[in-house]
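We begin with a single chain expressed as structure tokens, specifically the form predicted on its own.
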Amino acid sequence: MKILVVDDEEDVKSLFEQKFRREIRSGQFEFSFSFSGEQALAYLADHHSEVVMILSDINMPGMSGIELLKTIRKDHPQAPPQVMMITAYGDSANHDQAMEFGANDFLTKPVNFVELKEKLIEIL
């Protein structure tokens, strides 16, 4: 399954590489990584039709993952892919904003690895 994970700290690519270090090296999960949501765009542009998750961040400086998630699902209407939302603010307006633009699913930060281990693994 290819995952495009979207967030403006770039250390979640170190992170996420370590946390998926075996599901990686057995082809299961490929990770591709955007550092702001225009980036996700341009990458989305050129592999939409191999991405089947985005995991994105919601508050990040320019475009924000809301905006991001409205951009997917205005220009790739049919899923995939499936875009999760992650964010620090587990409040009910930020997780109540990304359902109704779209999103498949929400996570709080720190995001918990055996849950979004098992949430990947049931959308194979």
Second form
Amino acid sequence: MKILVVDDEEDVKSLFEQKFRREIRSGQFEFSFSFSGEQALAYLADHHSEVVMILSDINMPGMSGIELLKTIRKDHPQAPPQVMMITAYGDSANHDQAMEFGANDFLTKPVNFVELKEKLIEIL
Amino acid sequence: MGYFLIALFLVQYIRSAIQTKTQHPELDKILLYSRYASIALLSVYYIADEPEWYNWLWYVFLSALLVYCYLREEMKPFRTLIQGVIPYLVISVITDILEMVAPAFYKEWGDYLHIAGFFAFALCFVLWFYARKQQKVLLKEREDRLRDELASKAQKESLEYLVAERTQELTLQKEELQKTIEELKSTQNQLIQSEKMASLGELTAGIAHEIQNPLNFVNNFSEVSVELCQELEEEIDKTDLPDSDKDYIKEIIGDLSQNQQKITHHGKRADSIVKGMLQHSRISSGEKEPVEINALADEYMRLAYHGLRAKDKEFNSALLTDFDPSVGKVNVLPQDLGRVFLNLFTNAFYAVAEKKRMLTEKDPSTNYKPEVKISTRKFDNKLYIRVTDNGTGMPDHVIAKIFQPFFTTKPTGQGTGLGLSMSYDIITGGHGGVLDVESVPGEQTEFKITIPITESLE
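Alright, leaving the form predicted on its own aside, put up the form predicted together with its partner chain.
Below, the chain from earlier opens the complete complex, with every other chain and molecule after it.
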């Protein structure tokens, strides 16, 4: 199962790689990383059929997570990937907006990796 | 006969015109004598069977009277009148002289002289009438002037009254304005204070957001490092290294793991501070709803008390409640107000616990009885809440700072210094109320919450 993580913080990559070390090793999960909304769209254009799940930050310079979500829902109405939004602002306005534009789930930072792992396995 | 009339009228006129009887009694006497004299002269004239020479007596008498009157200072206004008599007198004298000296001439021109005399006599009365008329005009003018004076005096009095009234009004207004200025000044000070607090609160929330992301990484990486250490330890056992080396490596891994746990622990501490700071920015995001204030206060009082009891079994305090049952339900932000109660009670219990600890150190048999009291009141459409403790109290320089974020008197690690700052924001910002404090160092502290009651929207 291929998961695309979109966050402007590059350290997210090593954090995910270490947190899901065992799952990656066993081939249960496969992670790809994009550091901006634009980069994520370019990646999706090439590997759309592979990506099952997108984890995206909302507050990013340039294209925001919400804009990315809108674009994905517009460009790939058929067989859409699951999209989970992650943000530091856990207020209801942010949550409602994400859900309105078609997010499948919503997480607040700091990410609870145990919870995230459970959710990912559930989707799988 | 004509002389008599002149003398009589002249005297009478003068006497009445200038009121000699009251104004000039001495002059009046003389005038009266002259009148009697003229009457006497007339009587003697007829008694003596109208002698020819008698006119001369009249001339002397009249001349003396006229000269006397003419010279008197008081009779200046009658000079024209007196002058008017002179032609008649002169013509009469000339006529009589001519009769004696030149009887022939007199016979021829005597009629004309008598006619002239008659006209001069008439002139006297014309002048007299004229003077009288003028006198009347003058009198009228004087009366008018007097009336005007009276009117202007009355006007002046009413003006003075008005001025006094206005002055009174102005004085009152000035006092009111001064009071308003003082009120404005104190309001301005309060505004500056709350503005400072508000900007500090915003700044705090902003900083918290910026810190939270890097702090998340610190916490996450340290957590994952602990897991990695465990994995590493497991992997070591699979190798063929000698046991002594394995033990040494495991010892190092143990230290590393412990360090990571310390990083996680302190990271979590920082995280809870950041969370506290972030709560500032979440104030008044919720909806106000009608809440039973007495029940809410009671609930949080017990919550704070048992929270402290759980940490410190020794601790105890009397919980006094003085609830006004008329308070009932008030529109508030229940979670925010709950936090304020929790903060105030936690501080109150801390203050009494500290005082007890200090007193027990000095004298183990102290009979200090810790007390924390909550009272609620409702009047004038306002809700008043007081949280009072008989704890350590605060000096003024501490009171000045207690609502500032990060100000705390508790030892490091025990307080974030955000509780009261946040409570202040909740009461003033979220509820439009006032949070105030009064304290007697070493005796007691009282926090006063005043919240305007807004009618709930049905």
